[in-house]
Structure formats: structure tokens, C-alpha cells
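As C-alpha cells, one chain now follows by itself in the form predicted on its own.
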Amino acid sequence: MEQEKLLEITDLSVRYPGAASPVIHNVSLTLYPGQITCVIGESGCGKSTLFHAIQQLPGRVEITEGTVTYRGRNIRTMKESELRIVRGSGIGVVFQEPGASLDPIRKIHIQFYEALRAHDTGISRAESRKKAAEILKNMEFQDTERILNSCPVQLSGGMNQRVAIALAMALDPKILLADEPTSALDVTVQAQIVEELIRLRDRYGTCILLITHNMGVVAKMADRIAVMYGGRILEYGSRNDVMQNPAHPYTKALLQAIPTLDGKPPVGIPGRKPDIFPARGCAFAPRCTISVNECETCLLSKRMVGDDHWTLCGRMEVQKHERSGS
């Protein structure tokens, strides 16, 4: 039996209002339930824009190619009276500062009920309450009721994140989008929302779309791997694929860039990321170890490295050469 596809991006190019060029060109993704898909790439390449485009918030950003299908509808025609459903009910979001979600003095079981009551009117503080007891004793929250009465500016940025993802839970969406969601936090809380987030998808099923630049956090929780850089997904497959298989340059340099524990320092990747993303050709050339001038303004196509692992890179062929050494 075939999987249901959640959430289906398709060609998908995107801009800025008021932009006369794309600042995301041809992306596509399929997502499934209970997978988490981990957008990977360096701050500025486009990873944010497509999680705008994805929920479709007004005068954030603008599709001009494409689409992003839900469940089977296009939700560039939706009315925005469907997009507020899916938005709670189909679709959660957590941001990178719980700040964007809650606010800082009402709470917190004021917030809940607030967002659950802007999905069912009829319900009552005092089911509203308990339903947030639940979600939160689901979590693994040990003093649920001092949390319900607490608000944000009395709980630590860990504890704020973790009352976040509750409440982007609270109407049981079956695709969760996290933005970043331990960027702000130390090493140890980092660890804490990983964990969350993993018993998450296997209590309930849910699909997570994880956008981060944190390669530890992508080795821990992902089941699959986008590579974005320059407004284009550059690789895509399984985590062992792409981090013990990489197959395009700037996969490779994101590995090389991270410390390890053998004594030997990370290597960085020279140059500096595009401010304009080109429509055509691959914007890592500038900065890559084994481009010709065609890579700047070829049009590029997906490249299969094995099942479901593909990569853009037009000189693939190349590295497989050097590897051989013949």
C-alpha cells in the first residue's frame, strides 16, 4: 500500500513582495507520516523563505511557480478561512524563539485555551485546561499545573520552547514545521527539545519538517536530508546517505566543517554564500573545489546517486572519477 503523502511541494519557486526575481527556484519535497525531514544548509540560503511559503502567511513571501499540496489540495487556492484550519489543525509551527509563539505575560493556560477556542468555539476553559494538562503531562512535563499558571517571563528559554511545541501540539496537527527550534538554547536544553521532538513523532505519528544548520541535531534526528543552499535543494536522501555518502561539494563541506573528536580541526569553506540566488546554474560554484565555468550557468537536473538519493551536481561523474583514482 502506497504512503500517504502529507505535504507535497512541487517545483516550487518563491520571492519576496515586491522582488522581481525568485529567491527560491524549483524545490521539491515529499512529506510522510511519522518521518522528519531535516532542511539543512548555511544561514541565508533560503531554508526560512521556504518555511514561509509553505504555510502561507500573508505578505511574508510569494509563490511564482508551483505548488504546495496538503493532502491532496493545493493550498495556493485555498480561502484564508481553510488556511487558519490547516494552519492549526493540519499543520503546527515552532519558531526559533518561543517568543514568536507565546506571550511573554498571559498564562499559560490562558494561551492554550486562546488557541484551542480559535478552532472550536465551544469549548470550555475548564476542557481546555485539561486538554493542556494532557498534552503537556504527555510530554513529560513533572509539575503541569505550576506550568498552566506560570507565564513565559517565569519560565527558563528551554522550559518556553518546550511549552511551545505543546501548544503547536495542541490541536493534534498531523505535520509539525520547526524553524531553528535549538538555536537559542544551550548544549544540554538542545539535547532535551532533540528528545522531545523524537518522542513526539513516535507517540503520535506526526511528521516533523526540521530546518536547521545544527549538523549534530541532523545526525540524531533525521530520517531523511534536503541540502539547501542558494535557494535550491542540492542533495536529497536517507541520513546515512547523505552524511556517510555525500555527493555534492557542498554537502561534503558542511561534514568537513564540523569538529570532531579525533584532534583534527574543522575545515571551513572558503568564500562567502550568494546575495542574489541565480535561476540558472549552481550558486555554490563560486566557492567549490571541482567547478568549470559551465557549472555557473548550466541548467541543472536531479542526478540518482542510489533509491530515492539524488544530488544537482553536474560534475558528479568527476568525483566518482577522482575517488577511483583511475
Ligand SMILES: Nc1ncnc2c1ncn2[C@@H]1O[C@H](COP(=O)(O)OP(=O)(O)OP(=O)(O)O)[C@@H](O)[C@H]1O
Contents of the next structure:
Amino acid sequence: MEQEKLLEITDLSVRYPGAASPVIHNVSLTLYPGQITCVIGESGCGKSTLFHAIQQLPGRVEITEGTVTYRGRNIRTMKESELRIVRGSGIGVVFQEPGASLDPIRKIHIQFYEALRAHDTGISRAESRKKAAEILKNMEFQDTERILNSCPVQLSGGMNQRVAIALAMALDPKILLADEPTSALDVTVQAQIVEELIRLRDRYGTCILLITHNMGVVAKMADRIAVMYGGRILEYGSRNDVMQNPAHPYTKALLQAIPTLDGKPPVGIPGRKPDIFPARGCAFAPRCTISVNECETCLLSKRMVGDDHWTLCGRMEVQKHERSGS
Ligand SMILES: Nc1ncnc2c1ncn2[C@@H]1O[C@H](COP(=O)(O)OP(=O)(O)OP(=O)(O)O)[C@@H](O)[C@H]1O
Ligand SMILES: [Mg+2]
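Having looked at the form predicted on its own, could you now put up the form predicted in complex with the named molecule?
So here's everything in the complex, that chain up top.
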């Protein structure tokens, strides 16, 4: 049986209100139940813009081309009231700063009650508290009563991020969107959050779209990887395909930039990232060691390099053939 497409993003271009040109171009991605998809890319490449476009918060960003469908329905044609339901019980969100989803001086059990009541007006405080305690227990919180009676200002950053994830899970969303959920935390807490997200997927079958610039996080948790640069997804595929057989020079450079344990220094990517993202041509071409003039102006299209593994670059294949003399 074919898997349900929970979220399907097709040829999506997005701009900020008032801007002349889009920030992200022709992005396509499909999310399936139980899969963790990681979008990786350097700061400023358009990851959060993609996140805003999926959420469709009024006035935030404008979709100029393409579609986003949630369980087969185009979110652009949904009424605000329908979108609110999708945002709550369809798509949960977690941000980089736990403070973005939590009120620092409101007790956590009250924040759960407010979130649950927004989607089920009949829920009582006692029912909501029971549900909150159950979620926290399932997420292996040790002292659920103390947490529920605390305000976020009384808890550590890592604990608050775990609470923010629990709150996003309260409505049992089909999809959890997480925008850099670990980057504001120290390394040991980052590992805890990554484990937490993997457990949620295993326990509830939640589909997770995780946005990050940390290849270590991607290596640990991704089922599928989308590599983003200059407003485009340059390569997409399973974790093994992308990490073991990268098909885009930028992916290759990113992988070489990961510090290794054997003491070899990571290889930096020379050059600067672009300030404007071109509508045509490859934004990575000026930094790419195998680019030719044509790369800066050509019309980019997907090239399949494996089963559900594609790249926007044709140069790596050309190089392979040149090297093998065929
Ligand atoms: N509100 C805004 N108005 C106009 N341009 C914006 C706005 N927010 C972001 N941009 C521009 O859009 C581009 C992509 O930004 P975005 O925040 O999506 O990047 P990102 O990949 O999430 O970066 P980071 O890793 O730093 O969070 C950047 O060039 C940025 O300057
Ligand atoms: Mg961002």
C-alpha cells in the first residue's frame, strides 16, 4: 500500500512581503508518516523561510509559486479557521528558543490547559492535567508533578525545550516541525533533545521535519536529508545515500567540514555565501571547485542519481566520466 503523503511541497517559491524577489526557489519535499526529514544548510540559506511558508501565519511570508498540501489539501486555499486546526492538531511546532513557545511566568500545567482547550473547549482542568502528566511521563520526565507546577523561569533551558516539545505533542500532531531546536543548548542537552525526538517518532509514529545546520544531528536522526543552499534544495535522498554518496559538490564540502574524531582537521568551504539568491543558475557556483561558467546561468533541474535520490548538479557526473575516460 502506498504511504500517505502528509505534507507535499511542490516547486515552492516564497518571498517576504514587499520584497522584489523570492528568497526560496522551487523547493519540493514530501513528508511521510514516521519519517524524520532533516533540512540542513548554512545560516541564511532559507530554512526558516520554508518553515514559515508551511505554517502560513498571516502576513509572515508570501508564496509566489508552487503549492503546499497537507493530507492532500492545499493550505493556500484553506480558511484561517481551518488553518488554525492544522497548525494545532495537524502540525506541531518547536522553535530554537523554548521561550518562543512558552510563557516564562505561567505555570506549565496552565499552558497545557490553554493549548488543549483551544482545540477542545470542553476539556476540564483535571483532564488536561492528567493528559499533560501522561505526555511528560511518556517523554521520561522524572518529576512530572514538580514540572507541571513550575513556571519556565524556574527550569533550565534544556528542560524548557523538552517541555516545549511535550506541549507541541499535546494535540497529537501528525507532523512536528522543529526549527533548530537544539542550537541554543549546550552539547549534552542537545544530545538529549535529539534522543527525545527519535523516541517520539518511535512511540507515536510522528513525522518530523527538523531544520538544522548541524551535520552531527542529521547523521544521528535523519531518515531523509534535504541539503539547502541559497534558497534551493540542492540534494535530497536517504541519509545513507546523501552521506555516503553525495551527488552535489556543496554536500561533499559540508561533509568534509564535519570535525572527525581521528584528529584530521575539517576542510572549510572557501568563499562567502551569497547575499541574494539567483532565480537562475547555481548559487554555489562561485564557491564550487568544479563549476564552469554555464553553472551560474543554467536552468537547474533535478537529476536522479538513485532511487529517490536527486541533485541539481550535473557536474559531478561529468567529472566522474572524465576521470574514468568514458
Ligand atoms: N523578515 C524578513 N524580511 C526580509 N528578508 C528576510 C526576513 N527574514 C529572513 N530574511 C532573509 O531571507 C533569507 C533566508 O533567511 P532564513 O531566516 O530563512 O535563513 P535560515 O536558513 O533559517 O538561517 P539561520 O540558520 O540563521 O536561522 C536571508 O537572506 C534573510 O536575510
Ligand atoms: Mg533560521
